[in-house]
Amino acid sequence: MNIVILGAGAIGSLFGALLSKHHNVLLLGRKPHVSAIQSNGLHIQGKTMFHEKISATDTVKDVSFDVDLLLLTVKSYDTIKAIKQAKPSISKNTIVLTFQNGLDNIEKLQSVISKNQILAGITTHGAVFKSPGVVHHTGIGRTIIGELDGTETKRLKNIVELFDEANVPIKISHNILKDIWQKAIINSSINPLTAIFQCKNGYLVENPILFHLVSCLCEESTNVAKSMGYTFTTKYLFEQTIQVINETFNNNSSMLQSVERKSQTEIDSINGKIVTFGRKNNISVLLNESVCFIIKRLYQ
């Protein structure tokens, strides 16, 4: 299969490396990372060990083959720009699988390509950049993909087999939109707090004040999801949030990593979208509004 990883950051590079063992993979990423890969190969360290030459470029103009699968792993704020640039390489047979944080990526994709071409996924694998060409796989998580309408299609099963072959266990979701909301609620409760207080995930359960803020943010975000028709309970989502914190105890969240790099965060696509939906449905979103304001005031 011909696979393009659009937005070959940490997660994209990890998945690209694993898929390249059996398929033709092209990483499309930023120039420093691409240049390092072209010179010295891609290094994956930690839970996965990989050091091989792998095709990489910083421009979609270098995509010279028919793309069967486009794996989208760009930051949410780059979604429209990235998919517009890639559109000439996307045929009617190309499957676009988004693995992104946030609640607005599918909406953005549908404004550029056909909804029928889009699959969505979430992953809890942890991966961070160490340096250009070097990615550290910090934690093995779970990966879920699904059709937007919840059906179990042949193409979905084929992609599951593709990932299984690459030793990435993957499950089919029959309600991927609900799963995306669940991840967004968890991220909304963890990421901005770690970025504001510049701490590892684990500190949120060690500090009683931050632990309380996690609980309150989680409850508020869950209330918004309920108003959108999703059948979550606050108790369940809080338990899931604490589980993620404990599983990633020594990790820096993606939002904290963005702050440390002095780059744009995904706050608008996570807490910002929760604020938008909450206001629309007359649900209190004071805490989500507050963390959005602080992140933007301090870091953007």
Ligand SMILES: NC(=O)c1ccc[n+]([C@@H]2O[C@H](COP(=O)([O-])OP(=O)(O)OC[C@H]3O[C@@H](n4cnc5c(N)ncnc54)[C@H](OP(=O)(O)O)[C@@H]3O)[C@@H](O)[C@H]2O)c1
The other form holds:
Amino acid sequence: MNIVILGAGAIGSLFGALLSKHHNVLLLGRKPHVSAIQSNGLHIQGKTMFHEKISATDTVKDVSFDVDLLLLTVKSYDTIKAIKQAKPSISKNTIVLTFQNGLDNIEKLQSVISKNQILAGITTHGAVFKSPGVVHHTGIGRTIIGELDGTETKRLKNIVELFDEANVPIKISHNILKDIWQKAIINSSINPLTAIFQCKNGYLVENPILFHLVSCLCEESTNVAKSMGYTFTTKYLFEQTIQVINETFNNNSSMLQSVERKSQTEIDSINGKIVTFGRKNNISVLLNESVCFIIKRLYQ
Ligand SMILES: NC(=O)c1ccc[n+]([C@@H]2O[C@H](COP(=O)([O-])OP(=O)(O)OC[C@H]3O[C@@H](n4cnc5c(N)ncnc54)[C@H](OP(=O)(O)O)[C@@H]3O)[C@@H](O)[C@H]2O)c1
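Now that we've seen the form predicted alone, could you pull up the form predicted together with the ligand?
To see the whole picture, the full complex is given below, headed by that same chain.
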């Protein structure tokens, strides 16, 4: 299969490296990372150890083959720009699979490509970009993918096989849109608090005030999801959130990493979208509004 990784950063380079063992993979990323890979190969360290020559470029003009699968792994604020740039390499037969966090990526993709080309996935693998040419696989996680309408199609099964071959077990989701909401609710309850209070995930359960704020954010975000027709219970989502905090106790969330680097966060696609939907459906979103305000005021 011919695969392009659009956004060869942390998670994209990891998945690209693993898929390249059996398939033709081209990493599409930024110059320093691409140049380092072209000179010295790609180094994956940590839970996966990998050092291989792998094709990489910083321009879509180098995509000289028919792309069967495009993995979209840019941050959500880059989705529209990236997919527009890649459009010349996308044919009607190309499947575009997003592994991004946030509630607005599918909507953004649909403004540029046809809805029936889009698949969505969620992964709890952890990857951190260390330096050009080097990515750290920090945690082995779970990965699910699904058709937007929940059906179990042949192309979906083919992609599951592809990842299985690459030693990344994937499960099929029959309600990926709900799963994306679940991850967004969990992220909305953890990420901004760790970024505002500059703490590791685990501190959110150690500090009683932060623990209370996690619970309130989680309830508020869940109320918005319910107003959108997703049948969650607040208790279940809170338990899932605490489980994620415990599983990632010593991690710095991606939002904390972004603010430490003084780079843009994905807050608009997570808490920001929850605010938009909440306002539309007359659900109180005071806490989500507040964390959006603070993150933007302090760091953007
Ligand atoms: N890392 C993880 O463990 C993990 C796990 C699950 C889900 N996710 C989700 O996956 C997405 C990517 O996360 P990440 O941590 O891998 O981010 P990342 O390390 O920032 O990787 C994205 C890469 O794409 C590049 N990029 C942006 N626009 C591009 C374009 N038009 N053409 C080529 N390259 C482009 C970025 O370059 P610049 O930074 O220079 O713009 C960056 O190097 C996010 O939505 C994240 O929430 C990540």
